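Taking the form predicted on its own, here's one chain by itself in structure tokens.
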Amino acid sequence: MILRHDTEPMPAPAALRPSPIAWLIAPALLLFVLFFVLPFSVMAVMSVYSGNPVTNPNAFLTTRHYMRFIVDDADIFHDALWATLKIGFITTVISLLIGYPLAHWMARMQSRLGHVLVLMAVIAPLLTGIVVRTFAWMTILQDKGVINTTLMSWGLISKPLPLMYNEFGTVVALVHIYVPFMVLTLTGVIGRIDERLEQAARSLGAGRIRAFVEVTLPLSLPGVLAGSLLVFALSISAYVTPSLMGGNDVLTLPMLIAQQVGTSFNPNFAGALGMILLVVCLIIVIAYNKILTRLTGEKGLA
């Protein structure tokens, strides 16, 4: 009696096997953990040592980093922070005063081709990298920049004007740079409300801006917070944009750090700056994500 085994594997339980979508998931989720959660790791981790704990075997757990920031010099940390906020809040406003126009302009237009220009024309900025728009603007707004010397030429103004290295031209700067991202989002949301209901709006006797402000403008809420959380997250972490255009007299933190880790050799202080900007940054989300919540009754993005 001759006895037979079988060498193939056993297939594995369904249950076990998996899925398609979690392959396709998998890169993004590897990106997402190699440069955004490991590197704020570190940070966290380096903001509450003395030194290095990997090269310094003599490095211990302290505050000192984030009471230098409360007590010790604290008024060019808490300025820097405000200026901060202050203009991440302005170029934010702004560009969804911007913003919000074009995108609706947009989401309704008919033609397709015009559709197609409109969006290339909001992309294209995109393209080119922001120190060469920010040094595009730095000869539109400086002393001897095309404003002034032409304001100048025709008699208007006996100096220049300044426009440049204060906060002015930083949210000037910034405003061009990060439109299009709210742009690009307020289309998205926009397009997919029905036109129908407006229409239907009006046909019961709502104008066209009541139509707007009682039909379109709640449903659009959604992108509104998406948009202006985008918006205000990329303003207030730029670094290139602030420190060309604002000169010596806007001081942010994203300066502060990059001034922390290159000139004063301090990477557990810049870690803990960092730190303390990320906490004040997700207040600021859960707050506006809140806060709109409750004005369109549906749950929030954040």
Contents of the next structure:
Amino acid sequence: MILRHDTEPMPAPAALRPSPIAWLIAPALLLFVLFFVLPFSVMAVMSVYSGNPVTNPNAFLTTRHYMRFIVDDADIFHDALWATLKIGFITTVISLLIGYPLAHWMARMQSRLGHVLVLMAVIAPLLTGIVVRTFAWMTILQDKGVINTTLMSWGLISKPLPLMYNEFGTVVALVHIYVPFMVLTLTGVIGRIDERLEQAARSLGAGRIRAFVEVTLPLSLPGVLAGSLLVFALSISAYVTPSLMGGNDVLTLPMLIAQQVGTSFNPNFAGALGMILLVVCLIIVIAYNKILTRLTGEKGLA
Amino acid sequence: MSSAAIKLDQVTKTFDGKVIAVDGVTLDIEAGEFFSLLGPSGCGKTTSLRMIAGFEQPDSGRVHVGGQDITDVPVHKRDMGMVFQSYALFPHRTVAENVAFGLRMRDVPKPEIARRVASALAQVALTGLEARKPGQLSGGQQQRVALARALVIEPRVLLCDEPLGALDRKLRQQMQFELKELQRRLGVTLVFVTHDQEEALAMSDRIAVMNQGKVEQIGSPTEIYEKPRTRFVADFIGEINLLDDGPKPRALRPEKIRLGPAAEARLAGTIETANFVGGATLYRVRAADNRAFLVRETHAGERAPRAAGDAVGLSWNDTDTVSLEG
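For comparison with the form predicted on its own, produce the structure of the form predicted in complex with its partner chain.
And the full complex, kicking off with our chain again.
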């Protein structure tokens, strides 16, 4: 430690003085506090009370909502958590498999016009609401939908294939809805990788595929990571699509939470379920980040 | 290290069906030669190099290396080293891994890879930096890694696309010497693309000056400098005075003009500007007939440099002028 004996006050380090531009983040900060921190705190508090502590003076602190989830004799809640994660995982993997080649193609496209056209095609579905897109899938996938009636009229099948009201239909619709997020994230990252790196690899004796695997793929992993986390987070919190496409076959945690709030009038248990989903999600995100970081030796997102 | 001759035979390349990048270029590059493709940007020099490397496929014409037609051989089977302007080092790999890459692709056994990487790094004076990532190196060091990475596979041909362009002047000059030295020692055929005429003159055994997709002139640096064949070459290489007074345009280098008393000279004029360029001064002289001349005068002995406003006479020998094709 350095003792200073001079009487003049030390000037504050420049880094600590807020820039006048810092005020511009105030609206974002306000929004964040109002619509994330506040509701989240309410949810966290509710999850450890027996009732609403504001309106009900008899409400007491309890862990029974968490215990209810943990004990779960009927395995309903565990199954819902498992179904949520499974749907999220499958949706993410398929979005990655569809999105990566598309993003690579877009990022490496020479023609500006072509790039704009493909970008518009990728973004266009986002301009339609999720409900509309989900209904569109219903007309395609249901028992009397386009696919089943066509196949039956060709005599290829005698009774309709179970294309929706199950996990399959849910995943199909979720992939369609969230693939643009994957593509946009990946395109940005792949576009910043110098094409000459792959050319250098090829000139050193790597075939096209080998050059891609050795150079472009590892360098695009931060994009893979960001894109997958985005799609995973969006699909495990999806409510509308699993409700409409899943029928009675699929019960995800967001659906269960909506049930608890809407029909069972148990916001405290809903809060606990929300916290559980969040914690599980965080653990998965951190683990995923760790694994990718170790695999590539690169810095992850965190 | 064995080296190979390269032959481009009437090679043409167009982009998007309309822009002619390379237009019927024929080049004979000898084995072990330091050969430069020199020209302004967009002249087709880089496209020519990329066709030798295999990154571009010629629309017509053939590419031969070592007497073998390799026009249809894919890039990774051509066994050529390439150094890119941006170095194109793999940012996620260490220096040693970068250099080892080509050997790994050739399934060279590990102990041999280690030995050859170490010797390649020693060759470019980078021993001790094996574990660094490219981002932790200076521009000059990255340049050497790129060179080591290309040379460790013992290519028959080394292709360099403006490899020194990103370095500052001093470092560039040092690397010019080192690259030339290395090329001579290894005896590898080196094709060097540059827009810097000084660089090309300093390093090359032979130069092809390119303009608008065509080769304007091929020759040794002295030939290109002393006997430019076209107006473009004369103008592009060094400073030049173009004399348009005869039936054919003629070129006259600034150092071939002598300054003296106006009475004994061919032309009288006045010095407009005098730029000291270190060891010599480059004058811009306005002649009596209003033509401007560039004159380079080296400072011999105690002769004081002339100043702007001085009246001078210009003289030269007719044998020092070069007739140009147009």
